[in-house]
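Next comes just one chain, in C-alpha cells: the form predicted alone.
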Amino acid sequence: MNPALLLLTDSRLPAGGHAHSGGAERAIASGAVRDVPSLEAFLRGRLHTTGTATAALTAAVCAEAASAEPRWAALDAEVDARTASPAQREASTTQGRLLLRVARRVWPSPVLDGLARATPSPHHPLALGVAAHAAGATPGEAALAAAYHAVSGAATAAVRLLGLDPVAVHGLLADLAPDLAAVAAQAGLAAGAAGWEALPAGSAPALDLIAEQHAQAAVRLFVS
C-alpha cells in the first residue's frame, strides 16, 4: 500500500473531514444510532451503497487523472448524479473543495492544479482520487480510501456523540476491514469498466433524508 493513503485517511489531515458526521449526528438524534450494534449497522449500511458508489468513482477519477486530458466536468455530473440530496451535494463538494486545496500544498502536481481550474469545487470523490494519484496511489488504493472515509467519519463522530467505548468501535472498525477490501476491489473493477454509466449507482434514501432533516435542524454540531 502507498503509504500516502494512510495521510488521505488521517482525521487530522486539515481539509475538514472531522466537521462532517456523515449522517451519524441526525442518526443518533433520531434514535436509529444508540449503541455499538445499531453503529455497526448503520456503518455496514452506509459503507454497501453510497460508499460503494463513493470508492468506485473515486477509482474511476484516479484512473483518469493519469489521461493527457481528463474530462473533470463528465465526472464531477457524474458524481452529482448519484448524490440525490441537495444538503448531500453540498457537504460533498465543501469537502472537495477543502481537499483539493489541502492537497494542492501536500502533493503538489500539475494534474491538481488542472482540475482546481476545472471545477473549483469537486465533489469529494474527484478531489480525493486525483490526490491519490499525485500522491502516487492506484486506483484501487483511491477507492480503499474513500471506502474507509465513508465508515471511518461517521464511527468517529458516534463516540464523541453516544460516549462510546472507542476501543470497541475501533474493534468495530476492525471487523469491517474484510468490507472494506472487497468494497474497494469491486470499485476497481467497476472503474476498468467501459463506460462510467457502468459505476455502482447505490442510493440509500434514508441517508438522504436525515440529510436533509439535518440541513435544517436548528442546532447541529457537525455540518453534515
Contents of the next structure:
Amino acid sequence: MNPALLLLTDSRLPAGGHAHSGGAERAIASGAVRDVPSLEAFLRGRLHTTGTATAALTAAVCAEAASAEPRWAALDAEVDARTASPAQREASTTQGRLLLRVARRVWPSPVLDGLARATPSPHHPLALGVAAHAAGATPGEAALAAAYHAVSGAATAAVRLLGLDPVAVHGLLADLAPDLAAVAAQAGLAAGAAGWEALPAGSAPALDLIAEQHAQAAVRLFVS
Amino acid sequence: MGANHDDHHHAPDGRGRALRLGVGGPVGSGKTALVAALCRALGRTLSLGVVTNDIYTTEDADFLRRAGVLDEERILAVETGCCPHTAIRDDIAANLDAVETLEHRFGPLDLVIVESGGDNLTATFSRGLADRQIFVLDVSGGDKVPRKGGPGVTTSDLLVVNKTDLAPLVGADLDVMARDARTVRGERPVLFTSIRQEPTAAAVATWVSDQVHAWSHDHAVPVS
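Can you return the structure of this protein in the form predicted together with its partner chain rather than the form predicted alone?
Below: every chain and molecule of the assembly, starting with the one above.
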C-alpha cells in the first residue's frame, strides 16, 4: 500500500472533513441512530449505497488523472447524476474544494492545478481521486480511501453527538474492514471497465431526505 | 498556483492580500461585541470582511448582521462540527475557504476578522489562518485568569480584558490582572476595555489599524 493513502484517510488531514457528519447528525436527531448497533446499520447502509458509488467514481477519476487530457467536466457530471440531493451536492463540492486546496500544497502537481482550473469546486470524489494519483496511489487504493471516508466521518460524528464509547465504534469500523476491501475491489473493476455511465449508481433515499432536512434545520453542529 | 485568474487559492506567503486577524477567547468574554466595535470604528476607512465560527448555527453572524455594523454579505459563518478549536487551529480549511471567498467577492480587502467559537484558555489560532490574534478575557471570569496563563493569554499579539465596568461588582482587581498579564506576556500589549461603555473600543481599534498599515506595507504585491 502507498503510505500517502494513510495521510489521505487520516481524520487529521486538514481538509475540513471534521465538520461533516455524513447525515449522522440528522439520523441521530430523528432517532434512527441512537446506539452502537443502530450506528452499525447506518454505516453499512451508507457504505453499500453512496459509499459504493463514490468509491467507483474515485477509482475512475484516479485512472483518468493519468491521461493526457483528463475529462473532468464529464466525470463531475457523473457524480452530479449520482447525487440526487442538492444539499449532498453542496456538501460534496465544498469538501472537494477544501481537499483540493490541501492536496495542491501537499502534493503539488500539474494534474491538480488542471483540476482547479477546470472546476474550482469539484465533487469530493474528483478531488480525492486526483489527489491520490498525485500522491502516487493506484485507482484501487483511491477507492479504498473513498470507501473508508464514507464511514469514518459519520462514525466520529456519532461518537461526539451521542457520547458513544469510542473504542466500541472503532471496533465497529474494524468489523467493516472486509466490506471496505470488497467495495474497493469492486470499484477498481468497475472503473476499469468501459463507459463511466455503467459505474455503480446506488443511492439511499433516506440519506437524500435527511440531507435535505439537515440543510433546513434551525439548529445543527455539523455542516452536513 | 496564483497565476491563473480563476484560481482562488492564495499563495501561503501572504503577498497582496488582507491582514487576517483572529479574535479568540472564552464564552461570553465579548468577542462578538469587540468584532462589532472594530467594524464600527474601522468600517469607514478600511474594507472589511468577517468570518464567525459558531458552536450552533449562525448566532454570532446573525448578531453582527442585526447590529448593522457591516454589509451583511461581508459576514460569513463557518460551522465547526462540535469542535470550535479544531476549526481555527488543527483543520483550518473551512475558515481559509471563507476568508478567500470574501476576498474573491469583495476584494481587495484591508482586513478580515476571524472570530473563534467560544472555547477555553488553550484555544489559539493557527498561524496558517491568522496573521495576528487578539485574545479576549473579561473581568467576571476572575482576576486570576491572566496568572493561569494558557497559550491564548501568553502568546496572543494583543490581550484584551473586557467588561472593566463590572470589576467592582465581581471583586476583580484590575491592577492584579495587569501585573499578572505582564508577568506571563512580557512586552506583549494588554488593553482594558468596557465595550458596553465605549462601543468603538478606540484603543483596540487603534492597535488593529496600526497592524493593518504595517501589514499592507510589508506585503504589497511587488511592482513588476
